[in-house]
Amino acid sequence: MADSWTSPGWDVHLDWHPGTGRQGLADALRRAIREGRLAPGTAVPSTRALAKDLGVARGTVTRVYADLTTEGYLRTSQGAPTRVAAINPATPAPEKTGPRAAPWVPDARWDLYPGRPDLSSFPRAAWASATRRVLQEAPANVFDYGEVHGSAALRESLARYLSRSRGVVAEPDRIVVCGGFSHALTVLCHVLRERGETSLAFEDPSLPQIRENASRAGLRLAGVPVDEAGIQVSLVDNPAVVVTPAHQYPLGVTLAPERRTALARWATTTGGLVIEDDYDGEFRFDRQPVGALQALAPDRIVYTGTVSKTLAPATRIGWLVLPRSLVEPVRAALTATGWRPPTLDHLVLADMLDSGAYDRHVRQRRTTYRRRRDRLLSLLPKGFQPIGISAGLHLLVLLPPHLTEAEVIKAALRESVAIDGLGRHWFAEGEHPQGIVLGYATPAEHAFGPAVEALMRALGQFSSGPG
C-alpha cells in the first residue's frame, strides 16, 4: 500500500511503497514535485520528522534529500528549512541522471558511458573549506596574473604527492600545470612539431578523442598493437609514443614488468619520448598500486596526470612532469597560446593535497568504485567476459561470439542506458573482438542500482542467466 505523509498544515500523498527503499522514496518525492503536489518554495519536513513519519532510518531521508538537492529538486540554505526548488510543474523534468555530458555520449536516462567519475561525489565541503583557508591566508599578489606553468605552491604540493603516491621523480621545477590531459597533450604535440617531429604513436586500441588532439596539431598518427601484456614495444617505430601503462584504455591490461623495462630502454637508447598517461592510477583494487613508468627513465618519459577522474573534469587541472630538456620549450609553448592558469583553484588543490583531504577523498572513492565493480561483475550474464578488472573506473566486457556491439548497444538504448563500444577505439576497421565499455563510476550513487538493473535487462535478452 502506498504511503502519505502528514506535516503541520498540509498532507501530501507520496505514492511510496516501503518495500522500494531509498530509491523508491526519492522517486516518489520527484513525482510529487514534478506533478505540483509539492509546490516551489514549500518547506519539506526535517529529516528527523519525515523519518519518524515514514518509519525509516533518518540516514535514508538525509541521503534522499542530498540526492534531490544535487538534482535540483530541493534547495538548502544554512539555518533555514529545506525547500522545493522552483521548477515548472507543468513541464515534467526528464528522468535522467544529469545533462548530456558530451556530443559523443548517447542521450539516455541511465549513464554507464566511461570517462567520468561520479560527479555528485565531488568533495564540496572539503573544497569549500580549502577555499576559505586560501582566501583568508593568501597574500594579495595571488590575485594577479599567475605563473604560466602553474602556481609554485601547487607544483611543490604535487611533487610531494606524486613522489609519495605514484613513485614519480617530480621536482617542482620540472612540473608544468595545464588545463587537463587534452590541453597537456596538445601543448606537447606543438613542441614535438617545433622539434621537427612529424608522427606520434598511440596504443591500438586507444581513445579516439585523444588521438584527434594530436592529429589537429599536425602530427601523423600510428597505432601500436596491445596484447595481454600491454603495448608491444618491439613494434614502436616512431619518435614518440603515448601509453597508459597502469591501466590500458580501453582494454584494462597492465603493462607487464618486462615491457616496462623494454619501453624505458627503447626511449633511452633511441632518444625516443614516452608520454605516460596515468589517467586513473589511484584506483587500483586487487593489489598494490603499480608505480609510474616515469621513474625508470625520468629524462625520456613525460608523466601526465589530472584530477578529472578523482575530483571532476570541471576543475580543468592536469600536469606534466617533464624531462629537463622539455621544461623551457613547454613553458614557451604555453606562453605563446596566451594561457593563464586559474591560480586560486591551484591553491585550493594544493591545500587539499597538503591537508590530506584529497587522499581521504580518493580512498573513499576507491572503496565505492570497487563495490560498484564487484556488483557489476556479479550480475553479468553467462557468456559476457569481463577483462581488465583490477583497477580503474571502467570495465571492458567481451561479447559472446554470436553478438555484435551494435546489437548490444541498441538493446541498451532501448532500456535508456548509455554505454560505449570497443569498436570505435581501434585504428582501423576489420576483424576485432566485439566488446562494450562500461563506466561504472559515472552514475550518481542513487542512480547506480537502477542503471545496472536496466543494463542487465538489456543483456539478459542474449543470455540464459548470470555468469
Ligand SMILES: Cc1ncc(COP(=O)(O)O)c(C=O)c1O
Given for the second form:
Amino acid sequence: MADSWTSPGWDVHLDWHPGTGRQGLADALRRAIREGRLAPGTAVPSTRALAKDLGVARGTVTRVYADLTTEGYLRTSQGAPTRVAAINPATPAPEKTGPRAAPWVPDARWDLYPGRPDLSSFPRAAWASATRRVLQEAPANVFDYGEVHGSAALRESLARYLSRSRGVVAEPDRIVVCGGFSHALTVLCHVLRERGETSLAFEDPSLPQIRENASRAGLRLAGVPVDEAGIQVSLVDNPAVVVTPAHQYPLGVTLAPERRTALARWATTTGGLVIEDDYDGEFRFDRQPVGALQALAPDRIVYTGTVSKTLAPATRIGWLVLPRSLVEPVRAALTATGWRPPTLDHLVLADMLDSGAYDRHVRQRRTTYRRRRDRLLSLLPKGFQPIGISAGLHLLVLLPPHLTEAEVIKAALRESVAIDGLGRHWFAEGEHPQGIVLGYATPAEHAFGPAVEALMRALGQFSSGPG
Ligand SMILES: Cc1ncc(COP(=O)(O)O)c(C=O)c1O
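Right, the form predicted on its own is done; let's see the coordinates for the form predicted in complex with the ligand.
Let us now look at the entire complex, which starts with that chain.
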C-alpha cells in the first residue's frame, strides 16, 4: 500500500502508508533521500503543498521537516525553500523504527483511532478514594518489594471478579499480574522459547503491535484465517495460538460455539496452548457477555485480561490465569527480567474490585459506549457496512466496492479525523476486503459529536445517500 506522491516538477515515489502518520512520513522521506530519489540540493515542496498532496495535517509535515532538518537530511535558510542536504551515506541518521511507547495515532483534531477508551473518563475520584483507604490501612510491609506474581490481595480480588463476571476458572495461585497484556504475552513467549517452541500462531487479521511482541521474543509468526465464525480452528498447526474469542480484533466476530469446543478439543488432544486475549470482554451490548473460553480447558488455555480498556492504558495492569503447569515457569521468566510489581497500584485496584467501584465504572462506560456505537451506526452512509457491532469499543466498516481504505483514511484526515485501516492487520499483502476501523470510545464526551460529524463529512462524499 505504498503511496506515490507527485508534486509539480517532481515525481517522487514515497514509500509511505497513510496509516503510519508523522513517523511513517519521516521514515519515507529519509529513505527517499538516502536512496538518492531526492538528490542533494533539491527543493522540497512547501509544507502546505505536501500536506495537501498527502491529505495530512500541515502541522505534521512541518514537524517532519523540522525533525529531518535537525537530523541533517534537510537544510533551511531564511527566505529560501527547504532543500535536501548532502548527507554522508556512511553515517545515516538512525531510523526511528524501535518499539513505540504507545500505538501510533495520526495528528488530527478528532480521534476515532481504535485502541483506547475515553481517557477523560478515568475514575479519578474512585481511584483517589481507594488510594486513600489503602494508605490508611496498609501495613508497612506493603511498601517492600512485592512478590513477582503480584499482590495476594489483587490476585484474590481478581479471582472473584473473573469468575463472577467472565466465568473464568480462576484460583488466586493460578494468577500472575503483569504490566498489561503486551507484557504478559512477552513473558509467555519467553516461556514458550524456553520450552523449545519456535512458532506462535495468531488470528489473521490481528493487531500487528501484539504480534510484534512474539517476534521480538524470537518466535516465528503464523497466521490462521478468520471467517464469520471466528478463527478456523482446523487450520491451526502450531504449538500455541493467540485468539480473541469474545470479540475478534479487528473483525469483531464472536467465536462460534462449535469453534469454541473445537479449539478446546484441539488444545487438549494435541497438547497445544491457547492464549485467550479478552481485551474488551466487559463491553458487550446486545446480549449476555460471552463467557471466557478458558473455562472449557483451564489446563490448556491461558486467560489474559487488562484494565487498558476499562480504566486506562496508563494503569499498566493486566493478568494471566494460567494452567497450573505454567505458573512456575511464568514466575521464573518474570523474575529473570527483574520485574517487581507496583504493589500499591495492585492494592488500589483490589480495593476498587471489592468495593464495587470497578463494576460501577464499567457499567457506566458500557452505557456510554453503547450510545456512541448506536449514534455512529445510525449515521453511516449507504454502502458502508458495519460488522462486529455487538461488543467492544470499535467498529469495522467494510467499504463500498469502488473505494480503497487509503482514500477513505485520507479523506478523513482532510477533515482532521484519525481512523485506522483494516489493511495493516493482515499477515500478507494482497486481495483483502477494504475496511476502516473506528474507535468510538476514544474521544472525550464533548468531542464525540464533532468527531462523528467530521467523519460523516468525509464518508458522505463517497456515498449516494444515508444508510
Ligand atoms: C487486541 C488487543 N489486545 C490487547 C490489548 C491490551 O494491551 P495492553 O494491556 O498491553 O494495553 C489491546 C489494546 O489495545 C488490544 O487491542
